[in-house]
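Listed next as structure tokens is one chain, alone, in the form predicted on its own.
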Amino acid sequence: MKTRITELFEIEYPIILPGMSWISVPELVAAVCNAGGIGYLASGPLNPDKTRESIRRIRELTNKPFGVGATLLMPGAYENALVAIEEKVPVLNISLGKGENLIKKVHAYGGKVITTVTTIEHALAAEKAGADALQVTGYEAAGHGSQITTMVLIPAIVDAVKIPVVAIGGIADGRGMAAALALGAEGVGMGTRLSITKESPVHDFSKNKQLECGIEDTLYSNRFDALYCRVLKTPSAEKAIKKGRNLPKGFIASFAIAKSLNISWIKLTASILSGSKGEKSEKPKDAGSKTNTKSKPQEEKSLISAILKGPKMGMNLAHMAQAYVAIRRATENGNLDKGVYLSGQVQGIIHDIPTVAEVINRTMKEVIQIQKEMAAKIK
């Protein structure tokens, strides 16, 4: 199939593995990457030197094209950046804050970047700094979506803007694809449905409760981390969003962050606090070096300015840190009675656990068979 996004990424097929914490490791993404489609490393849990090691990883697993993901809102998100800067990755996928700067050094080794966005207003703003392409997520989707369904956010976005767009939210199999593809979108991702495969590092358990699970068993709320968020619908789930911010155990866990990113808790919990864009250090570090702090009385000056801001900003970070802790739980060890985990409304559409290959290969087939079947219709 040869669309903008396959000739964009130079790949066979627009499929797309998006950047799942603690779900897209180096494994998955080189099994997509060597299925046809493209994988982004999620480098949010990492800290530069593992961003370093994982992407050295992914590419003993494959010779295709692949990506890294960047929320940019996180701490230590910039500097996991320019890691994958300096590695000279082919993809950098950016979301929830500004990418300029990224994408001027991304662009001047010849590499791409595909922007996340949720709104028109974002589409365009992605597009003006310089965004090669964007990852729609439609309110279906799991993790943080829009507001909006994919049926009308895709067409919207792509009647606003000039660059290829790539739909998220709703999509597991040809059906999906083939409906995106007529909305305008010019490729797909399928997270949940690909979270869902051998190959994918989703404790068993996880996987096999969601296939117990249909299409109206996921909440959405922003009462989970601070922003809209989709969840397998479970006892604890129910319980983290009904309870909502919990300012104490927020901060201790954040604690446990600090430590798994190898930043001190001050320069954390003061990134996270001024809605960080980390546009902090221009120096990327070399493997097995250790991350470049501030001096403490820099750490601790940021910090009471960001604590000026508003407690608000506080609320914010307990609903980060707690949200950290359940979804690694539920992910890594399949504990849904203390974890949350996030799945896509499509979990209930999805009922087997094929490797990542034969997901791939059934979704083009089926895609091609529907074109061919409403080409026939149509005459």
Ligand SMILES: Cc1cc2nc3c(=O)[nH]c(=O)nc-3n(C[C@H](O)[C@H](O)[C@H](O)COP(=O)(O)O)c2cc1C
Contents of the next structure:
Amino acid sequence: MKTRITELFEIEYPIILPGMSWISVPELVAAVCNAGGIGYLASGPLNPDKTRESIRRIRELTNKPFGVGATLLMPGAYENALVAIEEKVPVLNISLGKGENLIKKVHAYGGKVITTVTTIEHALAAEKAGADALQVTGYEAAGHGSQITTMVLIPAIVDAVKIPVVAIGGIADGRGMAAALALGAEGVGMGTRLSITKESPVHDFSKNKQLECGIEDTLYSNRFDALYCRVLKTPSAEKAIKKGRNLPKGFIASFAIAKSLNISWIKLTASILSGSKGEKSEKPKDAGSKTNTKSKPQEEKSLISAILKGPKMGMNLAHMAQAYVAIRRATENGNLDKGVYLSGQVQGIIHDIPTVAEVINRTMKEVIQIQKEMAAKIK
Ligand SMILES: Cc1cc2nc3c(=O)[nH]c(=O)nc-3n(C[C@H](O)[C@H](O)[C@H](O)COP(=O)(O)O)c2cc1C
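Here we have the form predicted on its own; I need the corresponding form predicted together with the named molecule.
Whole complex next, starting from this chain.
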């Protein structure tokens, strides 16, 4: 198959595994790449050393192009993106930030950047910032999808930009892929579908639970982690959404995150509170400033400046930290009683746990079959 996405990424099929924390690990990424698609390593839960190690592990498992995902609003994401750049990864997927500096650095060694967006405004900004392609996430998606459905959002963004678009959100088979191509997309992403495969490290309990659930069994709310987010409908998810943010719980959770990222709590807090937006300068802005804070460690200074930004950011810290712990529980341990699991509406049309190669091969077969049937229907 040939589209601008297959040409840009030098892959056989324009099918993408997005970066999903604790799921898009080297083994799953490599399985997708070896089957002719492309996977992005989820760098969110990793520190720079682990990011480097994971990139090198992917290279042991495949000689095909792969990507690294960096959610720029999250603590440590910018540093992980810099590691990906040092390692000259073929594709960098950035989200929740423009990352102009990062895009320049990736282009300098010949890599490609695909930016995830959910609005026309952000699509235009990403194109202007130099992104090579866009990954457009519709309402149906697991996690942070748009408030607009894939059916409407894709053609709207395809019309607004010149760079190629990958559609994601609500696509699990050849029917979804054919529809996305008809809407003007030149590739598709599959999160929920590829997370329910044999190679996916998701706990079996969570995988099987999704097979039992229907298209209506998800919740979409901004009370779970401060952004609009779709999760599996469970009593614990309903409870988390009803309660909204819980400052003491979030405060405690933030220590666990700092430990797992192997960074100091102060650095984590400063990073979240200041909301990096992916445009951290290489040198700290106030380095060498004439103020009397000169003797304080850099991270302490940024914490102070972040706190001065106001309590809303502090609330978001608590909210994000709570969500992080709940999602990890459901993904790694299959604990859906206390955890919260991200899942898309397509869970209701997924009925098996095949290998990654089976998903990709049958999706492509279905697309070709649909193309023939459509040609026969439209005369
Ligand atoms: C189990 C699971 C975990 C996910 N984790 C993340 C994540 O950590 N970061 C992120 O940006 N998106 C995450 N997503 C969202 C995907 O990147 C993608 O946008 C979404 O799955 C696309 O919609 P679909 O599930 O309908 O294919 C996750 C999705 C799933 C299913």
